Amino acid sequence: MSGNIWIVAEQWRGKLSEITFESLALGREVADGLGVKLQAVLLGHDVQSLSTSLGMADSVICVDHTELADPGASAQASALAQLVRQQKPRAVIVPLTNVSLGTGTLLGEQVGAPVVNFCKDLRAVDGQLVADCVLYGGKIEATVTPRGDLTVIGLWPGSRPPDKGRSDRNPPVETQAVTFADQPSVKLRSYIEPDASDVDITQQDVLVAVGRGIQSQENVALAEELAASLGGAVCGSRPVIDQGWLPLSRQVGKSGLNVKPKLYLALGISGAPEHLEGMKDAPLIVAVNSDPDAPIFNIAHYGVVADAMDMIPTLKETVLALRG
């Protein structure tokens, strides 16, 4: 159907993705904006269960291959080529997310589009695109209106809520098959699954959520401290589990868990959009960092533009002595 809007249905192993239905949710307002259908496009082996689940769009297409059994950019990226070039829609909205990244650009490559990403919101506008997207971690942003028959859209989880995403309604499902001239160039060898026996940061109520502005690894402790006084655990932003300080498991963000505590306290984290992603939705967000413009300021409740070293015993002590 030449002019639809498409989003891909992200799945992970055999189920699909939260920004899979934000993904729905958005399309649907801007096919409508466009006076064109929503289709949604299922990549995966023995998946097409799945897409019972994609109510929201009008219509899905489904491709099952064994090449698409795991995620992989190379070979999502030639399959919707081929479906692109079969049946031409207006855009094709791809999740930016450690489970897609880099397919929308592989495909704007292939078919000839333009990529537009890091999109946080999408529209139509006297029968155009316009499309809102961040820059330098979130410091910068951008309204965009691509030219041309087709654009390919990245779009940065958090843009709609998932429930406007789903519904109960069956939609009609067309299978289609593609081919795969060579092997992918890039393969999911193994999963590596976090230590059971860690704290599961999902479960918290209280988390103490430390960045590179903590400086050292021995200053772990001190937030350690912190979070036990609250009566919560340590979790920590992309950096501090890349050099060691904590396990994989403690890791919020893109990369890492999603988090809803009742209060997160982020101490010397920036912001970047890749942590925001997974704890934005937290009830209360208690920031401190010694820049004033760092992008957690942005969707924090309560701010304190300080060094966080040497916030954390003055705030471990106010909550010891309010505990009696």
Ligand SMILES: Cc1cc2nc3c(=O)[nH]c(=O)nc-3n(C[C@H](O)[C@H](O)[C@H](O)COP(=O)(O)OP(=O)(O)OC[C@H]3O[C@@H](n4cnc5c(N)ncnc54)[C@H](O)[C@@H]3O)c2cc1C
Second form
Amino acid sequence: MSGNIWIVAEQWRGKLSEITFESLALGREVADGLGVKLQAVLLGHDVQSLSTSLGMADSVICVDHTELADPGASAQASALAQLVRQQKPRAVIVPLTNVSLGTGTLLGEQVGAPVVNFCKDLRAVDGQLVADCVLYGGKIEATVTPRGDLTVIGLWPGSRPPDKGRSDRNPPVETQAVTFADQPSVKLRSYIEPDASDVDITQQDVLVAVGRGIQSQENVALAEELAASLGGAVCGSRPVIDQGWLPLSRQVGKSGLNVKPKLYLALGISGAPEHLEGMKDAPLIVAVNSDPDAPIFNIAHYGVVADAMDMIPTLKETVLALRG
Ligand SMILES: Cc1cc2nc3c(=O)[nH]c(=O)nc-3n(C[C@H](O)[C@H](O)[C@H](O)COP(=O)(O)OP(=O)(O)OC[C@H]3O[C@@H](n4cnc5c(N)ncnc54)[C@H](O)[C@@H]3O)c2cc1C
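Moving from the form predicted on its own, what structure would you give for the form predicted together with the named molecule?
Now the complete complex, all chains and molecules, led by this one.
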């Protein structure tokens, strides 16, 4: 049994995801705390060159297979299960992103290991793994001490700054082969690119973000006026997009876009982890929510407990007055 800590080095169309570096930073701390090695597992096709960016790990396990060319939980879990059975790590940290979602759960099922999902932090305490998890959209936090020789950890984005996981060191690479007896049960059929004709919310300095608390499509128009007064654009949480109040190109979060405007003004957004994933790095986050316990206030730099419908006209008039 190696007892090492593994992180799954997520790559998306030949580019390492930011969560890979976050996982490396976290995994490094945990491996050092347990006195074991940190290994990065790189799955894909023609991606071995990416291993040069994984120097925070002691070594890289690289698997090259055409079945791993596109993201797919069943192929990834099958490959990981074969490696886990051979090398017996102590923990496998799998990102909870759109690219890797489901991989950890399937892996746990295939190797008979407990899966601790929705982790925002992991540490070693007296030789044990201790995971902090968020449940119910961030409303409940749980601390879990998994038992057994192997645990699969599903890691939320944002556990560590990605820059902490970058290193110029060129790690040793071990190439491993896997086989796929069956066709994967889920396969990627095509990529749907975002509508390029709409405003690119990733390029805006100011975003006025509306959530379910905006209550109706008519109120989105009020938010548009506020955004225009600030020289920005409107974006939204997933329920707003699902209801057709804004196009998909305006969705922020796990299944939308990652944004980093100078100002992110969140109106009636609860702050579920899937939404925070897309905007948590904005340098100035202002949240307006009628619920003082809304999780968005945990990351907002300024928070206002108020009815967003009262705030929008007041804010717009104030901005216009200040701008003369
Ligand atoms: C796999 C997966 C992917 C997902 N991807 C995304 C994603 O990309 N982006 C995303 O946003 N979500 C995503 N979600 C959904 C996510 O879990 C949440 O359900 C969603 O973010 C909640 O949106 P919300 O905050 O607008 O709504 P709610 O959670 O319903 O919150 C509404 C908030 O408005 C407040 N409010 C109500 N009335 C007012 C008022 N008058 N004034 C001020 N505040 C008011 C309430 O207090 C509440 O906090 C995903 C979920 C899954 C499972």
